[in-house]
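The chain below stands alone and is given in structure tokens; this is the form predicted alone.
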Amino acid sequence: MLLDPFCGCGTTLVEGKLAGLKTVGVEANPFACFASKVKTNWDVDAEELLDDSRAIAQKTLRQLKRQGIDDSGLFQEVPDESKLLTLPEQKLKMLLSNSISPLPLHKSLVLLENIKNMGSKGLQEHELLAFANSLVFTVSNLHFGPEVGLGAVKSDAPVVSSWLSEIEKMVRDLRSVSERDYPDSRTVLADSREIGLHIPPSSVDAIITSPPYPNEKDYTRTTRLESVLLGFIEDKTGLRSLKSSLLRSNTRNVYKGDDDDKWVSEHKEIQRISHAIEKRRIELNKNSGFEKLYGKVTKLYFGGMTRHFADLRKILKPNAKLAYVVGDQASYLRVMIRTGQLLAEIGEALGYEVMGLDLFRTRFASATREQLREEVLLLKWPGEKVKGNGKGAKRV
């Protein structure tokens, strides 16, 4: 059994599977949870998928001829926005300004309300899948850097080619694993800190995964268009809810009542880089609420990480291996954040053997001017130890 307790969109349980091992995955998003469900699921009939598909938009671009609209999207004159569908205001102030333009958002509710109605049974998720993304990668206005961002504001966009597209990409996929059986794969929505709710007890043998990295990146606003549009987030309660289930790795994330740094509160260069990251901040006349977070949300990731550790050891086999894809951090006013080596010790105090801190690749740091290391650490998790010899052991 391998696992991903942060498995993010898929990638490691899909070539776990396509390796022909059986995989896990565990993911606090509700929507990258969801992409992964779709993308491990193969008992899906690619032809019928692509038939069902092309009639969605035969359907949905007659609405839109008779509506005026051609979804070329190449020098269309604009209709007036007033007869444009819309989301609520609700859901719009949760969306990065422009995130989508007027017209292309009208397009893609129009296809999302056909493939809701019209999607069969065993099929709907992946229309719905391709239609998230279609609707990030090309009908909206988002760039995707270290963070992101708006790239150039389009005013119309192909909507249904663009899906389609993505439709017959899934369809190839599916044909090039119809010839044989794969194990079986399955994705928990749920917090990493508290993985032993979720899987059995000593059932794991592996480990792949790349937890999130203490600094300012947002998870939530990397799938927050497709999250908004699809339901998975309808207001700012719901968006509270889904950052609370997170690791804290950035300040957006942090709450009243958040206590995952007393788990550190002993661990002395943790302690040492918080304080550090505070002086700093107090030297540079650096006032914001984020940035009074910067020292706090350090001991938390640290904290949390810790929690995730020390649950996991419940649902280890002896001898189970992990591998963490984890990178150093200097984002916190430039002071480095070692987080493999930190990580390492932590693991090592929990019980874990330290097999290695391996280079991954190095990336380049504008902030700090300095190539920053990206690391693999490798553990194993011998398993119980026993006190004492013969009779009368005791398991610890």
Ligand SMILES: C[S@@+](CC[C@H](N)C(=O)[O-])C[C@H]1O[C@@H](n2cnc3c(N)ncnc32)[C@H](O)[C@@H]1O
Second form
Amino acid sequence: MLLDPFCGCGTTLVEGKLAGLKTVGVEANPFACFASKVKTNWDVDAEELLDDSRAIAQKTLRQLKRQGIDDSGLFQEVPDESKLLTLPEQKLKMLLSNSISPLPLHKSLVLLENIKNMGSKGLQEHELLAFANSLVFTVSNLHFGPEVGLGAVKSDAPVVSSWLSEIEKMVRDLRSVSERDYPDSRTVLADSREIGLHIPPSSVDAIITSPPYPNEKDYTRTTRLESVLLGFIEDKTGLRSLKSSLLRSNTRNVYKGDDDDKWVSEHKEIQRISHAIEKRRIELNKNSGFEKLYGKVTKLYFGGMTRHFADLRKILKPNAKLAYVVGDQASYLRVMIRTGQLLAEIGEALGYEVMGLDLFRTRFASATREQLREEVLLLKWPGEKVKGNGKGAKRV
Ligand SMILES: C[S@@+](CC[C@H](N)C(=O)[O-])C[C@H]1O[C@@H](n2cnc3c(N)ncnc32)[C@H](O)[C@@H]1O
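Switching forms now, from the form predicted alone to the form predicted in complex with the named molecule, please provide the structure.
And the full complex, kicking off with our chain again.
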């Protein structure tokens, strides 16, 4: 059983399944969790998916045509905006401004409604995931590089044909796995800091994962547009509860009462780094609310990872092997954080054996003009030590 406790959209699970392994993923962001579930569900008839989607596409095109809207995305006069469908104000407020222009949004909402009403049982989730993908990468004005931001703001974009081409990609993938049986895969929506509540005890043989790093990346921003359109986030309260289920790896998800830092209160190097960040902030006179949290979030991040590694022990089989891809960071006022090294120390203190800290690649950080290491931390869980029974201590 291979586990990815921070599985995102499920890449590790897909690769594990292709390699013939039973896999399980844990992910706290509901959209990413949904994407992972769909990507690992290959019990779908590719030809039925294609037929179903074509019928939805035709109906949408006819409907748009009746409204005087051509979906080619070319030379179109933008119709009277007051006649276009849009999102409720509270949902619009959660999007990056100009994420999507009014006409593509209208067409997307028409298509989405048709997928929801016409999509056949067992196929609809795939159709919705294809919708999310074309929405973000073709229809919207978003640009990933790698952080999400705004690219060229386009007044129109083809919605139905972009969606169908995503469906066609899925259909090709599904056809390529239709000949063989593959082991099951499941993805659980949960917080990996309390993973023991969601995965059976002593059930996991191996972990391959890429957890967040303390780098100010807001994972809820990267998936905001599709999360809002597909209804995974309804309002600010929903967004907040999602953010609080994530590891504290950026200052935008730090809340009053957060106390994961108590798990590293005795860790000298983490305390030193946190103080060094705060000292530099004061020297540089950086006083925004977010900057004031840089020192705290660093401790919260490592505290959260400590909770994760501690709870994980319940669900690992003795001799389970773990691989964590992590990167050094200097995002907080250029104070170097050796993420892999620190996580190795935390793991060791919790009873794991450190098998290696392999260099995976380096990235050039323009702020510090240094090469930052991206590493794979390799751990082994030897099993829980129990008291000796006369023949010396054993591990279980
Ligand atoms: C670096 S990404 C993983 C990307 C993944 N390998 C993929 O291919 O999509 C880290 C993931 O961890 C998730 N995450 C953050 N905190 C979490 C938590 N406490 N429990 C579970 N997942 C969490 C984030 O939502 C994000 O999707």
